[in-house]
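Presented below, as structure tokens, is a lone chain in the form predicted alone.
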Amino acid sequence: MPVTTHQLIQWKQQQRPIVALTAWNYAIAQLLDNAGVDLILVGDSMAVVLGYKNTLPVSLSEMIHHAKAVRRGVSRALIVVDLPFLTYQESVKQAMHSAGRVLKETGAQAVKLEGGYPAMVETVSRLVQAGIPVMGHLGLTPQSIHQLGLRQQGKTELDAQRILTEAIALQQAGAFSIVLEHIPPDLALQITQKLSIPTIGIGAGKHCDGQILVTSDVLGLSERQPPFAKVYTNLRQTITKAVEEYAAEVREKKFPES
């Protein structure tokens, strides 16, 4: 049967981890649907694939491109596809337009957005209102890499109260679930505590109801690891070397054999 979000708030009454990963075609997100993944995140994280430093350029109409890809190879998995950057903080009108768009064109069941701040906790309400579930995303929040860079968010008391204060709103508001990326692990607990909504942990410690990775960091396709990621085997190494393998031959005329 499909994972639904509510199937994900169940989950976290009853204390089964959620496994989330991340994917931007067909071939990966039937190879994770098919190895179990709970939730797919269509995110916006594929600016690595697509060659771009940051997460900034990714484009709305690159999100739905790779987001049908995936949907197409998805059977089991609750998919969630981000919204790029200043495609939704501009007003409620543009999110509107934008996860309509996203859940209309691509069979996505969700959305995510960035931030808790008021005027966000507003969008996430309005966008539940209209009946496109929302999932949250607050700590290390990738989109505003210029304003935080890449450290570890909520280390002070301070940034800590505003991290739980925007969680318990963004769950007010109908979040269906919040990612909590790069935050002290006492911090995510405390949070996890608080909420009857499931906490996604991406380098935030093991205390979440659930963990996602970036998938390419997971198979070590990455040419820079993020330092909460853990490598499980080496695609870059193999791949290069079957290639190389593959063109010597050629170049020898051992294949094709005949």
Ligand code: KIV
The other form holds:
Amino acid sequence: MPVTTHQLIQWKQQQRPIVALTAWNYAIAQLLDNAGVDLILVGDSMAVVLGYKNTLPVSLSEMIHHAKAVRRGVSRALIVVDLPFLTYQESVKQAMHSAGRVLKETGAQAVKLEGGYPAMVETVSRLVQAGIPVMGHLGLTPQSIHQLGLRQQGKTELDAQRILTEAIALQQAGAFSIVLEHIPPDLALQITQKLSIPTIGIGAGKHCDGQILVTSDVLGLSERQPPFAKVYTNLRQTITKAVEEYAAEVREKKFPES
Ligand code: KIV
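Next up, the form predicted in complex with 3-methyl-2-oxobutanoic acid in place of the form predicted alone?
Expanding to the full complex; the earlier chain stays at the top.
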């Protein structure tokens, strides 16, 4: 059965952890889906495979192109697509146009956007009223890299209170879930307990309703990982070894054998 946004909320009620990862292409999306990942995010962290230094240059057309490929590889997981920088912050109209394109052209079921109260509350509310499921993203929001850097957020009492207020406002606006990135675990626990929608943590401790990581970090494909990522295998090493072996065999005329 395909995973729905309602299913995620039920899993929170049942305390059944939600498993989420990112995918940017058909092959990885298919592997994740077959392995039973519940939610696949076509994240703008895709910047790394496009050779960008951060997420700011990623365009809506690039997101749509990759999300279509992901869609073709997935039959069960819920697919959420990031709205990239400056494709939703200008106005509700702009957000509606961008999110509408994502749903119409890719077949994904939801969009994610960064930010909270007051900036994004009206936007989320209007998207949801138009039938577009929205996931929020609070704490470290990479599209604000030039304001926040990549530091942990919510460390002071004031900042923690602000993030909690934003989470409540996003839920009230109709978001079906919120990503909490790089905040102290006790703040993530407080938010998770306060909300009826699921929190999906990345660098936010074990008390969130689900966890997400960037798949290239998990697989050891990234040049650098954030401090909170766990590397489960080292594909950079595996790929380099395989390619070196192939190159050597071609040079030594061992491949092909005849
Ligand atoms: O773009 C992305 O991969 C994300 C995750 C870090 C949650 O937003």
